[in-house]
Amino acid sequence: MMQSKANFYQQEVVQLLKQVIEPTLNNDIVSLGMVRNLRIVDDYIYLRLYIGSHQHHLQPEIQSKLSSLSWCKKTYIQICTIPGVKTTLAVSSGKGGVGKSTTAVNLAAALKLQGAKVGLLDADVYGPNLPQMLGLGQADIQVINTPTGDKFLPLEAQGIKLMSVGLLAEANRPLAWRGPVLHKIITQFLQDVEWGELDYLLIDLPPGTGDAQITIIQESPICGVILVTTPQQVALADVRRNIYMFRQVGVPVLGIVENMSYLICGDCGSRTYIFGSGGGEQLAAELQAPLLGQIPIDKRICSGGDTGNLIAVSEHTSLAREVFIEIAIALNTTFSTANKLNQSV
């Protein structure tokens, strides 16, 4: 009987929370994965609210909605946010080698071209390559004192702020960290970086569905994930497992980026689908999520990543560059209401 009553209360709370709409994405805060760790204990409601820096108005709305519950003595809301960061997006893949980090850094550069303030959190603990892709060598991380305690100061390159786990390791040494140490490092990077004011923070996740990925997803206010895949079926199978992980915690999938989609003949311009075709479209249809872009194979993407000369900003005649810009415009259009509101304050 007690369990039945608790379940009824839980359902009642969830239905009220679904009436709170996030205006930028025009969806309710439950469907957007913003409400987590909901618990009801002795007629008290406890929940975590994962939000961006422009969304604090949601807290009083939630309190107002739940105040209608006659049985509830008090609602406790724990705000989980990254100070100064409006929109946090994850870039993820089911397997390594599909160009996830390359996509993340070029999307960051393309968003910067749209006039956005952008940060990159390189949380790929097994292959942190973003410093090299931005043209940064080995650099010491500075720690500064702030009113809220000591904070890491991110590096900056090409107008993009960067924090990377690779900056903590010795050059050419493996990052052989066990679970508890890994958890502590990731949590610190989410909570103790002085980003300043950012429109977007892109988190480059490790590939797969392990401890590191789950920790980042559970501890950060990610409002959506971009999934990177290649056209072949084996890559799609791994992405499906990734999708299940995100759905378990309620993080929405914003769309699919298909990398290495085709090779363009330099002489005739025809397309050769080296890894097959239609994989990204198939996945997008399954997910009912948009196919954000199909990035062709281009040796300048690789060479640009090696030298810090990103194709998104350096090759003005490149089709790959155009695709990255189109994806950035689509993302910026989705979140522009929040950015404009925040800029006008």
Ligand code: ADP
Contents of the next structure:
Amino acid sequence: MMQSKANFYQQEVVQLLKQVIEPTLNNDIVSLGMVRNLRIVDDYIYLRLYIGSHQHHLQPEIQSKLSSLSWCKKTYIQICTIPGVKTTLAVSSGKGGVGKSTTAVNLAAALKLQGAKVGLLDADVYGPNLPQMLGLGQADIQVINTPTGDKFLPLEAQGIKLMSVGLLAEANRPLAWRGPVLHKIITQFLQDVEWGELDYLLIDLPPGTGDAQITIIQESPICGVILVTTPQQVALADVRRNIYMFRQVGVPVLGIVENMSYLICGDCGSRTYIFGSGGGEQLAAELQAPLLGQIPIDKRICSGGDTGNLIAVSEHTSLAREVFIEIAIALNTTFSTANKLNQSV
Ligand code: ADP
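Now that we've seen the form predicted on its own, could you pull up the form predicted together with this ligand?
To see the whole picture, the full complex is given below, headed by that same chain.
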């Protein structure tokens, strides 16, 4: 009896929360994965609200919606946000080596090219390599004193702010953090970095579905995930497990980037689909998420990745560069109204 009453209350609350619309994305806050840990205890509602720094207006809207419930004495909303950061996006993959970090760093550079302020969080604790991809060697991380405590100061390369476990680790020492240590490092990253004002924070997630990934996804206000795969990877269980993980937390998958899609012949320009074709499309259809782009195999991606020469901002035209820029424009079109709205305030 008690259980069914609790269920009824829960459904009632979810129905009302679904009436709160995030104006830029034109979708409700439940579908956007912003409401988590909803609990109803006696006549009190508790929830966590995962938002960007420009979305604080949602809190009074929720309070006002839920105030129509006659049985509810009070609603407690815990705001979860990364200070100064508007839109947090994650880049993920089922397995390592598919080009997840390459995609993250090139999308960051391409978003920067659109005039956005961009930060990169290298959370790939098992193989952090973004500093190298941005042309940074081992650098000392500075800690600064702020009114809210000591904070790590991100590095900056090519106009992109960067924080990485690779920067905290001692050179040449393999990272083998596990369990509570890993959890602590990750939550520290999320809360203790002084990003300043960012339009976008891109999180390069570790591959797979372990502790680290789940912690980051649960603890951060991720607006959506970009899934990177290669054509031959799509049939694999890793990719599906990855998707399942996001769906469980309620974080939307924004789309799929198929990397290493084909090789372009240097002489005649014809395409060879080394790893097969149609895989990304098939996965996109299954997921009902868009195929954001197909990136060809390009040796300049590989050589540039070691020296900080990013193909997305290279002066040489290439299909890979075009695709990264197209994806960045699409992302910016989806999320930028919020950024513009906030700028005009
Ligand atoms: P992940 O983050 O998924 O482990 P990386 O982004 O580190 O993968 O890429 C693995 C390797 O493959 C790197 O050496 C990178 O330069 C290379 N690479 C990634 N995408 C391409 C591509 N489209 N063409 C050529 N080399 C690529």
